[in-house]
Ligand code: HEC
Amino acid sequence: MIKSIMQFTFAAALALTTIIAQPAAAANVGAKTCQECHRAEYDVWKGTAHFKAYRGAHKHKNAKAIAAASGTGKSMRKNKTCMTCHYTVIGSKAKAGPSCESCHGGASKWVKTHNDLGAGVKSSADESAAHKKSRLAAAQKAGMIHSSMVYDIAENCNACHTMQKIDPAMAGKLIDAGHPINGSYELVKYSQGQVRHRFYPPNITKNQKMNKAELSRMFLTGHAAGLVYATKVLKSADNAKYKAAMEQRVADAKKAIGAAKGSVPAAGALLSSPTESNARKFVAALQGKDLSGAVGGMLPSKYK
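Structural coordinates of the indicated chain alone, per the form predicted in complex with ligand HEC:
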């Protein structure tokens, strides 16, 4: 107990110094802090490629050539370009692979408040809906990406998985040096395997699978975010492999969103003008709907 308090204080102090140095951005506190209260999620993370990346990625046969091509440093774990996606950076050092805060947002400004269930409330099952809403809104304002922010989640995975976090010219250099780029990247396939952690009340000890309706909404949400970014990057990318991958991404997204057009009118506006604002409207219109009839057949075979 004392050890974990000390760890927490240390992490918080570290985060504070980073805040002073960079007042704008929230800093990472590290997965160990999250583990104190989210053991089940931490254990899932330890089984993922994200966790293993810290020990493995720099030893990959292409790592040196890719790092050299970036022009920003030979050592992958110290290279600023690689750090953007491959590591959880604390202070200015790579401390782990992509971890909790890579997906939920740097937590220095929300970790102490996102769990405030209200005076006297001990379990999230006893929290009122209104309190939960205002708690999560406050956390979101402080930089948290929580589970109901489905478009932001999709966009955030995309940012690393289709290289949105770096400019297209740099992406082209890495790809030519052997960096993978997957034009068929798809959110259901990537999120429902090793990465999935859904220990929601009332059954907080069970990692719950999504049902067909949830999978179909997630499938469309991933494609909406994919369409917006891939369309944008195609206007400026000139690397042939990157362009081919992004063209594939646009084609897959159009097919999926097109299939939902009959049930969700906002699909039409998104297809004719793939802006972030139209994508968010489309994703908002999906909520509560069961689109498995329209897109269920397109889900990865494991989830059909």
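What we label the rigid core is the largest C-alpha set whose atoms superpose within 1.5 Å from one form to the other. In this text, all values refer to a predicted model and were calculated from it rather than measured experimentally. Numbering follows the first chain given and starts at 1. Compared with the form predicted alone:
- Once the rigid core is used as the reference frame, the Cα position of Lys132 differs between the two forms by 2 Å or more.
With the form predicted in complex with ligand HEC done, generate the form predicted alone in the same format.
If you are looking for partners or other molecules, they are not here, because only the chain is given.
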């Protein structure tokens, strides 16, 4: 079984995702399956608001009214709209708050491949580099969103945290019923605090922090994903509060990406035409660069 998440080069991961069409979302298998190999990451998750959401989200004073506004029942745990982001659904039931597969993709189609170290190999420490590379590539092809695929993870985070995973019309109904909307969502702030789980070689027992260069690249990646999503949904959004939040998201993204324009020419194309293709090209161009001089002053001083 896998003892830790092995790093896979971002460039290779990005190239793979741009040439392979991702399959339809696979079913979730649950965080306990991941726990078998990723105990440290699982333990981090247990201390997060994501973990606590299963027992707490439905107790919010506006929960029933918001759920009812979707038209599919007052119970968050049974409401398909609420379940989209607030829970890990196994089968047809909410079994946990947002967990491993909420970010890394439903594992039913790739977990077996991900765990296959090769014939006779019992530990990831003994797996050959060539087998590891092919194993991760195969799992990725089957739908796994690897930790190196920062743009794809950023898409997932943005999709839920700014309500872009549901239809804009539905989002408007929920907002009117009291659902919060965060137009200032920023990936670094929400990923490098309580949810950070970076147990990488050579020290797989330490939850490693990013340096300024890494934070700056993630910051820009998050804004690239946010710009693409917000620009898209603004075309059909009609709720005033939702539109205002998405306009804020676009403005923040343009400010951040614009600051990197001098160092990363691909920023210009993304700002002119905020498509996923241009966003991925921009993120690929960030690799290996230290943009802390350009955007370091925009990085959050505290994390969620």
